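There is one chain below, alone, in structure tokens, taken in the form predicted alone.
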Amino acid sequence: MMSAAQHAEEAQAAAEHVGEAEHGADEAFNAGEVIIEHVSNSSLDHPILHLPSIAGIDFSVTKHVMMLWLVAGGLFVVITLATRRYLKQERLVPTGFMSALEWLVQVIRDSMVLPNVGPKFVNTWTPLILTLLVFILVSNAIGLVPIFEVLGLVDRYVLSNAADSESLINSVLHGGSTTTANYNVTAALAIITFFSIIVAGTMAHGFVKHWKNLVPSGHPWPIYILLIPIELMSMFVRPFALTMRLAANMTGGHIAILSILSLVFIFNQVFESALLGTGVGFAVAVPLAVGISALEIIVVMVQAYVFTLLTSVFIGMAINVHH
């Protein structure tokens, strides 16, 4: 009886055992997971607000809709109360923020649209060719600074909230904040570039003449069997190329980033030293991140460019079909 009661007690002791064992390797560091948090969306589980289902649709707020609202509406306030402030000077000439302001307005007109769109129609498309690109450029860069994790630190050590709490500063934490690393994002911007395109050739030759320019004429009959499904291909094919463009880019350097960071935990986990993993990440992980960082803030504004600088130029072979 004693020697059954001891199996007994060993066996309850591995099963207890086990169970530790289980539970700290759930609790162990998953890069994989931990990354693809950080550049998705919010998911439906942790909206930052609930809202009812409509149609089977629910249209609760998650974090990539309030960044572009805080964009947007932030993008909207400084522009306007900057642009009203100068209406009521006196003096013409612009000083401060409305002097850069009125240079990118300039530049992005004289450098960007007259030379694809043409004089004619210069002024007609600049607004949005501008709006474009400093809707992208704001949006990407945003996505660099780490407000949510200051927040998310500030939640657990100030706060005192726990991980798991239902905070709102909790909620916000889950997902990513670059809004452009959201194909949904990404393909409404090219959505809107692929209906600009169809309206100017329209404005510019007629809702009939534009739909004859997608082919040259003049060639033999059998050539247009082949042109003209290309063609249509290629209608498809310039705002998908947008979208995925933008997205991949503004995805692609976080990921980097996360795991090159996460060497520091996975060494730590790994080796079972948190001086190693503290060595290979003030040796190896942080200077590489850094660099990464610093060539991010390069794709920030060159994806931001070529966003629009292509819009611009399908607006134009659009309008001026004969170059």
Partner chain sequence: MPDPSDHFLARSLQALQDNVRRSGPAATAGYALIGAILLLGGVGHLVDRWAATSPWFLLTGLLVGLVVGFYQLAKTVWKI
Contents of the next structure:
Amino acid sequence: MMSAAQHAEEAQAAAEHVGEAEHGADEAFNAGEVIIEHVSNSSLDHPILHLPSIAGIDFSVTKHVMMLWLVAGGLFVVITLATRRYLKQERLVPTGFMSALEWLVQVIRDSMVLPNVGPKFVNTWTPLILTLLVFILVSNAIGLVPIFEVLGLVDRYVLSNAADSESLINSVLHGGSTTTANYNVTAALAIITFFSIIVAGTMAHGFVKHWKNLVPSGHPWPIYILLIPIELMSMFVRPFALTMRLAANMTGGHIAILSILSLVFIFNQVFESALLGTGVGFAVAVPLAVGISALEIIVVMVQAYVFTLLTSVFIGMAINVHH
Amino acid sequence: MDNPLIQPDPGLFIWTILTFLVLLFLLAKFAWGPLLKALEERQETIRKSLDDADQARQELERLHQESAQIIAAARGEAQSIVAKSRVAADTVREDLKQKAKEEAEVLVRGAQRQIQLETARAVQQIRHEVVDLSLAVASKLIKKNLTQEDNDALIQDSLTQIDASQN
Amino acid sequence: MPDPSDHFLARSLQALQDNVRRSGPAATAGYALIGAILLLGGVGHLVDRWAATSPWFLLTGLLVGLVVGFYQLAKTVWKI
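Alt. form predicted together with its partner chain, vs. the form predicted alone above:
Complete assembly follows, chain above in first position.
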């Protein structure tokens, strides 16, 4: 039984491999597959670093986990170094990158956290909001930069490695690099928001009072039978909306860009002439893709801003309860 | 669920939470905390220096007003002093004039009396000279020496005559 | 020291911030409406698949989602 299952699995893998080889051989272009490949996470079956499963959860390091670490590590190094250098110098006024960072800290504190959360808890929640903002912003933006695609080109044509070799570079090529386009990631971030709201309410009012604050007081009891479930569901709806908005916006933008760029290859096949197809495709697709990329830059910033703004609004709602 | 776009991935989910919490902790400890503190301190410094500047400005204004007041007072005082001294000078001049006039009057009066006295004495002397002359003339004329008593009687007589004629 | 609020860019940014801040509650309500319908509809759909009761839990979920979403919307509107 066991060996049969193993055998079947092996056979399937072998078939897949043959299929891939054929796919590579006849160079047929499937736009949908390519786009999904560039937007979604790398397959769990071929992780970059295989780790054991704990309690049925596969902790293997996939492309998106690696991107998370890259973004987090980069942010930590850059921001901490800049801050340390700034704090070490004698002058009060920051320069260069630090002035931008300080401007960001000041703007977030004074115009996002302070009006929503109130003066009492500003310094408690500003670090969370700032971390969320820079993390989401950089995660969003890094997807617009084709680092791995360039790496892949270098690997393929400069180092002349085969497309299916087992090199590290080749293994990081699969999957998209925008972690925030994966709703697992945005759901995790929304869960952070979800628990931050509870922690904020508990810190401000105490644990029991926080849950009481969820429902407006001073109504006859039959209303509460209706209100309590609705409020409880609202509690889950908010992080769900955060999750879906961010993931959908990021995925949508990338799909739009990739679809338009796919026109080059589709025209190639339609016209059955590489020169004509590529020429027409370039003329149509590249200006459009540039336009959408420009739009994406705005979307990247707005979505990071909206996520953090809504987080601070929710935290503020838990702290400053209006009745 | 074959669509990789909506494939649940609990491993990635948990990795995200862990990564984010670690990043949050590290950044809060090493970056945001010190930055927020520095920002607050700087704002405090700016606020204080602005306050100081404001205070200095107010102080300056106050001093300015004070000096203006002092100058105004001094000017008023000077004017009053000038006015007072002018009045005093006028008084002194009037006094001096008065005194000079009085002195002059005294002098004039003294001179007048002197003149009167001198005149009276001169008249007396002239009278005596006239008597003596007349005597000499008379004695020459009459060529006769009278006695002392006759003489005196004659003088007396002449004098009364002269007095009578004069009056 | 020149006043930073004089700069055109700074003023535009300030205006943008003000608008986004004021639109915060409205955006929350709008997304809560769609989010509630999607979430509860999705939960209903999953329950249907699990218990093979299609389409009753899906319909219930959509309805409840609508109620929750509109409740959030109403709360936002009444607060303003």
